[in-house]
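Presented below, as structure tokens, is a lone chain in the form predicted on its own.
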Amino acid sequence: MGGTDWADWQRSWDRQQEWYMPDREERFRVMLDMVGALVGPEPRVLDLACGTGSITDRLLRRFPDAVSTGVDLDPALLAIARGTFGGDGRVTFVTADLKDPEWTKELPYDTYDAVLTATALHWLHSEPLAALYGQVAGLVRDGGVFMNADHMIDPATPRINAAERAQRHARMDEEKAAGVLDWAEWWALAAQDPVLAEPTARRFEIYGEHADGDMPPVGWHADTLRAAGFGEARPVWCSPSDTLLLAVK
């Protein structure tokens, strides 16, 4: 694997994700602002459903004395993450299924200052997501934080939702015509890479093309987190399509 350009795969993943979410970096900035404000500049962080380690990358650039545990089940994205952060003693990656009730036993720490996740938990249906929130509440120390940046759709605003979706897809169509890779095309490239081909095949055996989860509204997330044991929960950033929800233990 020594010849693989992991930094190039990271940049390629970021470009693909930004096609869907042009405000992605702003979400990360606000997320890390809140980490610094609430738990300080040397946090122990759980990067939940970490993918290629996008949050961990930005965390360590912002807070060099932080430590991070990345958890995911995707063998291809974890291969990129491990290749990117190989040799960095601040980072540990764990292969685990968040729907497995025993997944927390694989973690190197019992508690974390912050549990962070982005564009991942909409792969889960509401019932397993509520169960996961209960487990997360057990991992966050008193005074610690949980943040979820994801699609949270309000069914009470159908006209706003339709207009936002139409505008977003018009922009995406223009960028696609200019050559931006979409999700399927990115994965097709990964499947052709000598190092990533085998973990990519395993990834599709696990997930299929895409998981069929839920996208409940912000209020559901806030209420569920408070019921799980968090003292406060509310949005701290939003775009027309996405929300960053912060909960404090």
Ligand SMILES: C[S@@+](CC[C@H](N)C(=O)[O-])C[C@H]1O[C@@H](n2cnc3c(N)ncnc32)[C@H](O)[C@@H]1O
The other form holds:
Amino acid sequence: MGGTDWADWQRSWDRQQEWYMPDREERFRVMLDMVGALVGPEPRVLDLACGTGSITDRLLRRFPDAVSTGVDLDPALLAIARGTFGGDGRVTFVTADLKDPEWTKELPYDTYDAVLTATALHWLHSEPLAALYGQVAGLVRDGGVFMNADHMIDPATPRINAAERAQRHARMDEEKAAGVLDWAEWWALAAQDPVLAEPTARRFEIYGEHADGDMPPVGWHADTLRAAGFGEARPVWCSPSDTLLLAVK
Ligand SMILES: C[S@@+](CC[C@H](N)C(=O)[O-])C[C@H]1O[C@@H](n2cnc3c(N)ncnc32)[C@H](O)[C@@H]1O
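How about the form predicted in complex with this ligand, since we already have the form predicted on its own?
Full assembly next; the chain just shown is listed first.
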């Protein structure tokens, strides 16, 4: 494992994700602005569906006295995360399925100042997502925050949605022609890597290409979080395709 360039895998993951979300870094920046504003500069954070630990990485650069627990089910992305943060006492990674009713038992802490997640919960259907929001409400301390940055589609705006989609795909086609790696091509690369090949094969057994969930509108997320026990919930940032929803307990 010593020979693997984890920073290189992180960079190529970032480039691949940015092809889908050119505003990804701005989303992370606003997320951390709100962490600082609401729970201060030394938060205990749960990086939910952490993938390679992108949120944890930005968190620790911004707030070096923070601690983070990353939780995910993907063995290949977790291998990159563990390789990147190995030996950093501020970070723990946990392998768990967020659809498992018992997953919170695997965590090293009972409560968190902030639970943060990005580009992940649309892999869940609304019913398991509502159940997950109930579990998240139990993990966030009073006064703590939950933030979800993700695709949230409003079915009441079909013409806007279609125009946004067409614009986004035109940009992606242009960038693709210039050589950007898409999701499938990135995974094909991982499958050829001597260290990542085995966990990549396992992740395809778990998920297939990726899981198909729902992308409910912002109002659904805010209502469901309030019903789960959060006192306030509203968007703090949005782009034409994505929203960063903040809930305070
Ligand atoms: C597109 S990646 C985003 C990762 C990271 N948050 C980022 O912004 O780069 C989606 C992540 O959600 C995770 N995920 C999806 N469903 C999950 C589940 N049921 N349990 C745990 N993790 C899950 C996947 O394994 C994957 O790492």
